[in-house]
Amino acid sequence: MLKPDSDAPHVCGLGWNEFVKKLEDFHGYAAPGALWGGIMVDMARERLKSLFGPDALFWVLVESYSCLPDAVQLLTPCTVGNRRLQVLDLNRYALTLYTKPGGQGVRIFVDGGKLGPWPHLQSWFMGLVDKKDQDANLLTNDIRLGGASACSMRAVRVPETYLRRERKGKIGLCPACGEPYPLRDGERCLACRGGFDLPVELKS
């Protein structure tokens, strides 16, 4: 249930009512950990314009393939095809935005140790009470009212290795399935080396 936007924080500029339908339109629905990402892109934005300005370009990094993802690309011009958005698969809900150079940014993660005045985000996100079980109108409105004050931030610098830009370079045949890719993998294409779980070609 949406409630007047006249209570409720604003999202990247958004009303809360603007940002949820937003975030419905483009995720498939209002999950809870996108609703919240929303809220921690935000908190990370408005760190980062005191820090370099309102124009600063900047870069993601995100800990987690739940939701935080589609959040920042709701959010922000940080896409997985523009490269501006990248994701370490470690399973901890954060995200950092950095710039370049330098690497210099701020990073955003859930703190376990602010959950507990919002009983209902708390037993969401612990896993402590099953999905069936959860009223949604009370979970929504702890991250509503709770969202950033459970998570905590830091000024951090990333590694070297997020501000590279990688170039395709020369592109050729790999020799072993015909398809292009480019020469800076080697001999054959990642592919072909193995160690990915790939589609199966089905014989008609």
Second form
There are 2 protein chains.
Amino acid sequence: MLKPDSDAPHVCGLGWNEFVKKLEDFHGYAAPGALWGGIMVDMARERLKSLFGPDALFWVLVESYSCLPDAVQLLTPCTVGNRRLQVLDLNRYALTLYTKPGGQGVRIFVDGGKLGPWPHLQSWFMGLVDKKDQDANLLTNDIRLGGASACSMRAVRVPETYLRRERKGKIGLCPACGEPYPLRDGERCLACRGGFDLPVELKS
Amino acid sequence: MLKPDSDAPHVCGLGWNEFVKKLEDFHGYAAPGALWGGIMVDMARERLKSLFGPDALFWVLVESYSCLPDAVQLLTPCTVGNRRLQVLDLNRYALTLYTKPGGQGVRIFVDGGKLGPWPHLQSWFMGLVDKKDQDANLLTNDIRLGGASACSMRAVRVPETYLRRERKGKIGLCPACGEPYPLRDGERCLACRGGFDLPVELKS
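Compare with the form predicted alone: the form predicted together with a further copy of the same chain:
Whole complex next, starting from this chain.
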């Protein structure tokens, strides 16, 4: 095992143990995917700084709902609710930090060809081992020591759709459900236009 | 103006000023929508407690990306990355707290018919006033004093789709992009099956 915090790798300015503690508070537990996500965020952030300077504003696109969004929300100013973090439900373990107005940035992703030297990381990530048979300490060690080297990074540009800032404009009451909605969404609110699985009111 | 924290309304166990401070740290600033969201989360949480007991595990469904997700992530154990918070992009200011396995819970939403007594809240929420003409203190006051009474709550049940827990299973490398993906997604990863606006690699 690694020694305690003094020599720990730093994650976006946090010592490893500090990062783990914050993650437990926010995410509920120190999920391996979120630990690895923290390392990925740190790497992408450093690269972005070297390209655009330390103070460049950035936005994030994440390609999986599993864990990664929480690493981003914990370690950067980008959250789902302030709309600086967008999540695509693609099940790819990848994230892109980008700038505006041009959309240039860096994408970091788990590189399947680089997992070999880290057997515990590999067997966990590729779903080759049952959760109950996984040694959590060995896995965490692999993530700390090998998480960075098992990723690749590319310079990218995000499409125009991520660069627009839409305003809600005037709000009206939906003639179907009666709730407030942006009139630019159409004659009825998006929920009442159908296609969504929505909560159903229970008769009292 | 209201007096300082001593007599402030409490939001999920936090004093008002404490809540504002945490929101500034996480969301970036004390956005009116997130302040109101905090009050909504508190109300729904209390109702859920009265229905299912104080220790009942719950999940959350939010119907807007604006601000609301951050109020939930700040005040509950439910986050996007631990998959206990789901966000539908419907532009309705509403959230549902629900339990499993039955999916029963409560939905709270902004009730357009109850905004009248709170003119600053109303003009801001309905988009009737330009941001630059909005008095932030009067708006915050309306949210603190009127935010709860301008909402309605209903007992609901969420559909089956929210109650399933999917496992990723075995992971393979996508023959198109080469990245790891769950084999249950098909012969190629969801990204390579198309229909998404994805970052484009820049030639170096």
